[in-house]
Structure formats: structure tokens, C-alpha cells
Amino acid sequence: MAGTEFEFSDQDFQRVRRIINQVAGISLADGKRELVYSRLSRRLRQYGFRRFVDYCDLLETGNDEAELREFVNALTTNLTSFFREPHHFEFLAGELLPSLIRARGSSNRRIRVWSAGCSTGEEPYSIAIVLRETLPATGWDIKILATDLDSNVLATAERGVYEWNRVKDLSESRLRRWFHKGRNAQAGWVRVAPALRDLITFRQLNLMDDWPMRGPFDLIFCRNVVIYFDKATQQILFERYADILIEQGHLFVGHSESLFKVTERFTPLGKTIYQRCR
């Protein structure tokens, strides 16, 4: 790129996306160019370099795995809300729980959810808050996982704590249940009750690594992660939550993601939400 800071040929570009793609699965488009030379110039400077290609030559040699995190969360975008894509939260604790409530009487009240791609944690602290208002408030056992690739969100899941923009369209009884206000110096933040955190794990996974849970899940949200994803690693992947889930276990995708001539292993309900079929 005539003109610029660091020298990054269309040979570079082919060769990050490469590697994002070995490491993470991860397909970049080929409009991406200008968002990879703005996301990685900071990592080209924390080391000196003024080539792209001695960057991806670190990257390469397989011996910096703590850069290669910093490559994948460079490359990583990460926009959340609370409760976005309200429909399939009104799904979640309109049909799909008291349906789980009704089956299970008394004799499995196990409840298992997988947040895969949580990001800065808004969606699994979204669905605990689902979680605690819809089922009785004891005799249940219930266990969120949240998993991410990039270390730094997660970091700031974990801790619960996020500006009063990013709940302040909550409603004023959620508010007051399930956050607790900063002062003095804290004063503009909320933290995350105990109550919705006692329930989550959180953990770094790379979903095209082999997965250390064994489940089975009863419904496993992953929004909006797939269509960084090829065809074929989409076909995987959707397998691979298929063997995981329980029999007619659910799953939610994005608004712009589809199983559609991806598996034949879930039946679509409606809204991006699908359930198991075998």
C-alpha cells in the first residue's frame, strides 16, 4: 500500500488471511484489506517492524503463541448488547423454558446453556437473567458456559462491570434486580449481581480446537461467529454442536446466518432458532 506506514503488498494480505484461517477458522473477505493493515499496524509497532512480512514471519514460526492471541483478537470483532435479538430471548423464557419445566417435572432439573462466542459477556449475563426470572427459584441446577477466542473480552466478562450506557435501555425493575450502581469513583458503572454471575463459566475456546466439555447442552446460543466461517467449517462446526446438544436440544445463530444447505441435523423454527432433529 503505496504511501502508508508499514509496506503490505497484496502478498501479505493473502498471507494473513491464511493464517488467521489456520489459526482460527476465520475466512476474511477480500474487501477486508483496509481493516487488516488498521488492525494490525498496532502490533507491527509494539515490535518495530516496517513489514508486514516480518510480522507474519513471527506469526509463522509457531513460537509466540501469546502474539498469536493478540493476532486473533486484533482480527476479532466483538459487538454485543444486552438482550440483542430480543425474539429469541421472548422465545427462551416463553416457550422454550416452561417447556423444559413441564417435561422434567421433578425427576431432571438440569438445565445446561453454552454462550459460544460471548464476547464482553453481555448475551450469557443475558440469558442467566432469562435463566433466574423464568425458573423456579430453587431445585434447579443450572450451569451457563461462556466461551470466547479473544482473551481481552473475556477478560472484561469475567469481571461484570460495564458502563451505565450499555444497560441504561434495561428496564427499571431489571436495573434495580440485577445490577448494582457505582459510587464516588465508580459512579457512571454498574456490576453484575452475583446472583447471574454465580451461574457462568466463562473460558477461552477456539471452536475449531477439540472442546474439553463433553456436555450435553440444552441449547447453545452462537450468534453471529459462523459468518466469519467458510462453508465447509460451517458444516463442522454445526456437526459438531448437532453431537453435542441433547435430542431435540436448541440453537440460536445470527440474524444473517443460516443453516440452509449447511446440515440437516436441525429442523428451523422460525427467526434464526433451530432445534435438533437427529
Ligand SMILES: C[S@@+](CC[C@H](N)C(=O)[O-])C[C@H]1O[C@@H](n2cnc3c(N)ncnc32)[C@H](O)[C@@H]1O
Contents of the next structure:
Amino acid sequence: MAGTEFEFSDQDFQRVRRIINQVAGISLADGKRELVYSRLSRRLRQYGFRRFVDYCDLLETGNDEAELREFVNALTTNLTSFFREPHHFEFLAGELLPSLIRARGSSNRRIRVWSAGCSTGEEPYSIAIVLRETLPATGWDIKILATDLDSNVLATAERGVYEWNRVKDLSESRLRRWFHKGRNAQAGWVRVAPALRDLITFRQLNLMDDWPMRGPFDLIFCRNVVIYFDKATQQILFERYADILIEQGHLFVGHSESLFKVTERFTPLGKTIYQRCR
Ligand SMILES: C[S@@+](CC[C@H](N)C(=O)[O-])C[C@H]1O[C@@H](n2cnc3c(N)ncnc32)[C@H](O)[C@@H]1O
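What's the form predicted in complex with this ligand like, now that we've got the form predicted on its own?
In what comes next, the whole complex appears, and the chain from above leads the way.
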């Protein structure tokens, strides 16, 4: 049962679902009623509202872009970790990058990667680690674009400072090479090395909007993002990913996501890795 502090009718829940779908393409399942109540309670308190209907009115008629952003931030799920779904990074280091290095020879030593829905940054930093470790130290032009809709998580990503707990399972050599341990007031925290930070551009971007970049990208990571989108939205998005990837570029999706019956522009390579085929 949702709490009793605020009046929250079925109609209000449907309204919240409609707004988040319009703004972010996110489809909230029936079972998310309690989640909506608890995540948005803080927003209602902020305005002194007692009823969700007033908050929905504010969102729909208030012309308040900042509040719309807070609303979206409150409802997105930002769970992530370094080297989440490690098979993707093993494939990248063991197969994809070695064959790219061979194929590119001495010309076109350039790689463009997009981490779409990067949350607090662990994904793009993990990609940066593998690129730095696998590509020759000099002569390669490497850029990673990391985007998210949620401005709060993006600020954390840009800062590149993490609690020790979040990196403690990385190998000793990776920790030494890619992270600086904080001291004194910063004890218990690590900062990512500038050599990683320098590869990444962080930008706020709603995947539903027009994309300001032209690409093309060699690789796109869009993992554990489309799980919240309905099928029609997924179809449009994967079509756009195919358009902005190079021919035979790779797309990595999350463990419970699939392109099966969604698009035919990609060939599955297994383990939620896809290659553009048309
Ligand atoms: C569960 S996290 C996944 C993070 C990372 N990709 C991973 O797999 O570890 C999903 C992220 O997608 C973002 N997101 C959701 N809807 C979005 C949209 N319409 N445009 C851009 N990002 C969105 C959320 O803000 C959230 O940070």
C-alpha cells in the first residue's frame, strides 16, 4: 500500500505514467505505483502539496522545466557498477579491439564510442580503461561520448569520484593504474585518473530528443536503458542507433534486453552484443 501522507488516486498514477512516457519514453508498469509514491513524495513536500493532483498540474501546466527535470530524475533507475556485465568488456578487449587494430592498420586510427544512458559514469570509465589498456599507447584518436537524461547522475559521472566500496573488486593493478586514493578528508574515496577522464565528454541528452552529434560511432553501449521503454520506442531508438553507427559497428545492450523482433538492422553475436548489418 502506498503511504497516506499524500492523496494519490489511480488517476494520478495514470497521469504520472503518461507524463514520464511523454518526456522520457519510459513505460512504468502497473506494479510501480508504490515506487512512484515514494520517489515523488519528496517533490510534493518541497512544494507543500498534499495531493498528487496538484503536483501533476504543476508539471503539466507550470511550464517549469527545472521541476520536470527533478520529476524525471526521481523516477529513473540509475543502478550501475564498474565492469557490469563483464563479458562485454572481455569481448571488447579480447576480440573486438584486436580485430579493429588489425583492420585499421596505420590509417584511420580513430575510435568513437557512445555510452548512452551512462548513469553515474561507471560504464564509460570501464570502457575507457579497456580502450587505454588495449589500444597502443600512442597514435590513436579515442573519444567517448557519455550521455544521460538525469542531470544529477551526470554530475557524479563528471566528478569521477567514487566511494571505495564501488571499486574494491577491481584488480590491484587496475586500481593502482586508474584510480587515485583520497587521503585525509577524502579517505575512503577514489578519483579516476585524468588519462581516463580526458577521453570522455559528458553531456545531458534525452534519447527521445534530436541528437546534436553526427557520429558515426564505432560502438554504442546502451545497456539497461531500453528495458524501461515500450516496444515502439525501442524500435525507433534502435533504428537511430543503426543510422549513427558505422557499417558493421557494434551495439551492446543490457542482460535482459534483446533486439529480437524489434529491428532487423543488427545481427546478434551472442551475449547481448549486436553488429549492424544494414
Ligand atoms: C539502470 S541505468 C544503466 C546505466 C548503465 N548503462 C549500466 O548498464 O550500468 C539507466 C540509465 O538510463 C537513463 N535513462 C532513462 N531514460 C532515458 C532517456 N530517455 N534518455 C537518456 N537516458 C535515459 C537513466 O537516467 C539511467 O541513468
